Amino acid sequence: MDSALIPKGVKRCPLWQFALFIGAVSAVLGWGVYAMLLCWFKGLNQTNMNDYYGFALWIWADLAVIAIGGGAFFTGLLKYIFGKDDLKNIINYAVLIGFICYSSALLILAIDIGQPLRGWFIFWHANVHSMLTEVAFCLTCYFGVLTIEYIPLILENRQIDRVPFFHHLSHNMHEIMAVFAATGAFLSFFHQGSLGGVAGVLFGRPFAFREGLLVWPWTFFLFTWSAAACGPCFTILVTKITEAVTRKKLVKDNAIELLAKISGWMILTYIIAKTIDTWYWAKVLAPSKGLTMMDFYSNNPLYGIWILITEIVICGFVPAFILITKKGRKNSLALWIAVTLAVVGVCLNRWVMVLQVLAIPVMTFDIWAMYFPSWQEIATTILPVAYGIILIALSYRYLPVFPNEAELNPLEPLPVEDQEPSELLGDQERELIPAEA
């Protein structure tokens, strides 16, 4: 029965090995679930969040996964909006991806909140003037695309795609996908950017603090920027470590250095911005408050000055110098290396604008506050990571993620039930097939 789901030409791995996958992994989702259930049923007095920390490691995970799953929106406008027809090899894994982190998002802010079951009052009371309402709003309403992007994969499945309805519905849903594609980048656009802005209008906190374009502060833009130029970089690498764990080509390379050489140019311009307004910020607005720029950065490991260099220089220079020259998207090595400099980059960029933020003193009596996260924060952090892992390892075991699989592996014997009845059959019996005319 399950050697009947998986997709036609293609070989997957025994069943009982697949389901000692998903048991193990299953282990580590349920210590998440149940750190999840502490949170919500004794309340938010399991974190360690406390009146420093008000923001903590759930919105760094929260703001990173956003960022990194940057890669289905904007890998969607290249493909349906752009034209960019080579990224058809990879868009399925992109929206996969997408859809992975955007739930993951609102999972944890349903764990944020500490009572779920006034989620609803976001959409019912909106408060029209937060920026996070806004936030949440386009959260909801991008996975909401996500999900209509991800349900004519799942149509596509060996067994659902025989059924006529399903069949057509899927096939009339990728002629009208350009549409939501187009939905999907100006709804991220917005969600990205009010991200950024939430630090960018904390007045009392001149680390985060910045000036702007009308209503709009720089990080609002340089937010949506980053997530756009990394989050590729993150589809990139997740499709690398899937091959590497298939020992499988699974996309054509050049598919991988479209995206690669895209994302470089976008991660160079980033950078360059990234680094323009840290000079501003150092020398401008620092100082208008009474700040010298050393005043943000502390000789405790957590939040030195090696934190700016990292981000800018080694997670942001570095890879982009190597995924805008053809050498350095060729070569193996130094393209892995580029992906998960990036996506590290990123991921620290929002750890600094949502904890370094508050780390910092901002009254003469005030200290550094440190912060570590309880075990329940740790284990519902990873708990989406899980549930990442399970997804995906169901996705591509029963749909075809990857349309140029069986392409790109030619050398793969075939299941017995994808096979023509003349390969079942051994040499001396086939030289007795007359060959045909």
The other form holds:
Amino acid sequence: MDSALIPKGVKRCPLWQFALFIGAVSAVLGWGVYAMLLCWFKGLNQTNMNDYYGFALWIWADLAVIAIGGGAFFTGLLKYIFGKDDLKNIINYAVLIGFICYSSALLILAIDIGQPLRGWFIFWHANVHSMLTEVAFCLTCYFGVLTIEYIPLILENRQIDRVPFFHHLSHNMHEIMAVFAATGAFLSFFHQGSLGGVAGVLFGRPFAFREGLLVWPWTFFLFTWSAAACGPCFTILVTKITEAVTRKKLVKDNAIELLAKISGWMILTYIIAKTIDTWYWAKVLAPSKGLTMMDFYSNNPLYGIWILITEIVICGFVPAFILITKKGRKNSLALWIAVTLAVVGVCLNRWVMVLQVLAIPVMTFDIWAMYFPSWQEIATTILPVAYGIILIALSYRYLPVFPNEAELNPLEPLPVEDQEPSELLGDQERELIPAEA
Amino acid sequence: MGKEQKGPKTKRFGMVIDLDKCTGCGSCMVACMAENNVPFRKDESNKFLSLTWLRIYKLTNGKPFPDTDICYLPRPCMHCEGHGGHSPCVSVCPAVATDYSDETGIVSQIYTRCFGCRYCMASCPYHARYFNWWDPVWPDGMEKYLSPNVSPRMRGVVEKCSFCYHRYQLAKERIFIEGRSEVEEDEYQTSCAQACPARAITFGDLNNPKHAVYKKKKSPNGFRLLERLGTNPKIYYVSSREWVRRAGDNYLKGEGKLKESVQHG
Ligand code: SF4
Ligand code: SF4
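Output block for the form predicted together with its partner chain, input the form predicted alone:
Complete assembly follows, chain above in first position.
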């Protein structure tokens, strides 16, 4: 029924099957939307946050999706600025994933603030010294850039592309994409960094506080670096999941391997920097405030030293070493493991930099505070996942997201008598058929 | 306005709380809530959700009987000065909804400007900031007893101790009408300081040698909470007990000597 919208030369499941899938995911989406409305109309008392946990699951989700959405800016940077042309086969998907991540982040932020109708105060009454202001401005601008990067893909839909204006618009937008890629990389550097700065400037919280360069604490640079390193891993992971679900090869190995290799080296350099940062903090910074490293990792039911080892060794050095070796990248299982670990690692880092910061008592007579999210928080955090799946499914079905798909999955030619007359004609001839025009 | 500008330059309002005198009776907490229209709910058993601008902590020395000892420590907002007004919370607020006054040293909170991002709460190591998880609901008839000088806060914004700033405004209005230039020490006192039956709380201008806090803050037994973090708080505590003074900050093992220099230097 919707075959006219499906890109040429590729096969998609029947519409009923697709509708069923979208229906199931929409049910989850609806659950999230219901929870979101509860939060908006009844207030944040719907959550399990409290005066110790002013930041909780949502802010973690925000930081995490922005970090793993970093694949968009970094892949764009590599392709358009550093000329890594092999990445052209994955850049569309990286942009789409980035678009989903950033729109989700903005939505979560809109739910997370106590007075959503005053959300614009952050722009209007901006405190230029606040890291959150920097985040808000760069995030919003970058979301605009991602939208601009996503639009040409929408315009390439088979039917939209037939309109000459859209066809040319999309073509011209492609031509100047390098400008947007550069803008995106610039904005990303600042908002990824300022998200790191959000925790790093908290000089009242010795677990998070870091010194740094000019107005930026070291966490600023670590966050940007880790997003550039692990974001592409998320792009690869989602590509692999999509390939598994569709049971098709969608992106050529050279693109995946190139991205994996660069990502591997980025993770390695990042994790070395992170190790040095941790060491300096544990040996110099925290003791200067009268605290030992183990003060932050003991006397509580959750935050043990295991979390640091998991983050740095298991989810840092291990994926880095897998990805920088040719053997590791070429082995499908090892690649799966490496990209998954890298994504878990960066998410864990964001968790620690938000929730552990707040869990730790600073006053000597204070207590460790533990927290578990309410169902409304969980549902609203799953909401963007459902939304992302739907947007990916729609884009995959109707847009030429993967330029190599047709080549990698050639359709078996139908016997001539089974083909519709229009399929036998080229584009030129088809335009002459009045009924189709 | 002209009259106002003649007074001594910068004031730094603050407190000296004598922990040897505090009995933990909670009068200050009650007075604070009544004075500032701080809302409460039927069930206040979850202390992580209670709004207590002034909260009393119970400290113990952790020793078994007969050496066991306790101390009650009232904790208002510290009105941190940081370095040059760079308080932990003021510096992070993205919407300038909380501000450090160079004129008074008071950290203000602008409820109508706050949009409830709670970044300031994350930044405050003293847990002095509270979020309005609910709209305030007063027991029947109680709204008649609310203070007309303090606006109640709505759901979704952060609030905290203001050093009863409305009292300072009232005092300034009075001296203006009377043609004076200086608010005297007894003309501006916080509600908690006045309510304390043990007179454990002294409030005043830390910069003004005529005010009692000026001298008291220099007590050899004085200390401030978490000084080492650089928050530069304006609440001074006094205790003759070494373990209490030591509880005021984090120290590495064997750092006792350093502590002395930090606390009294
Ligand atoms: S005690 Fe907390 S709320 Fe008060 S000024 Fe200091 S950081 Fe801000
Ligand atoms: S909660 Fe309000 S006062 Fe606190 S940082 Fe956010 S906008 Fe500023």
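The structure displayed is predicted, hence computed values, not measured ones. Residue numbers count along the first chain shown, from 1. Each form is matched to the other, and the largest set of C-alpha atoms that superpose within 1.5 Å is called the rigid core.
Core-superposed comparison between these two forms, Pro116 Cα displacement 2 Å or beyond: Yes, because once the rigid core is superposed, the C-alpha of Pro116 moves 2 Å or more between these two forms.
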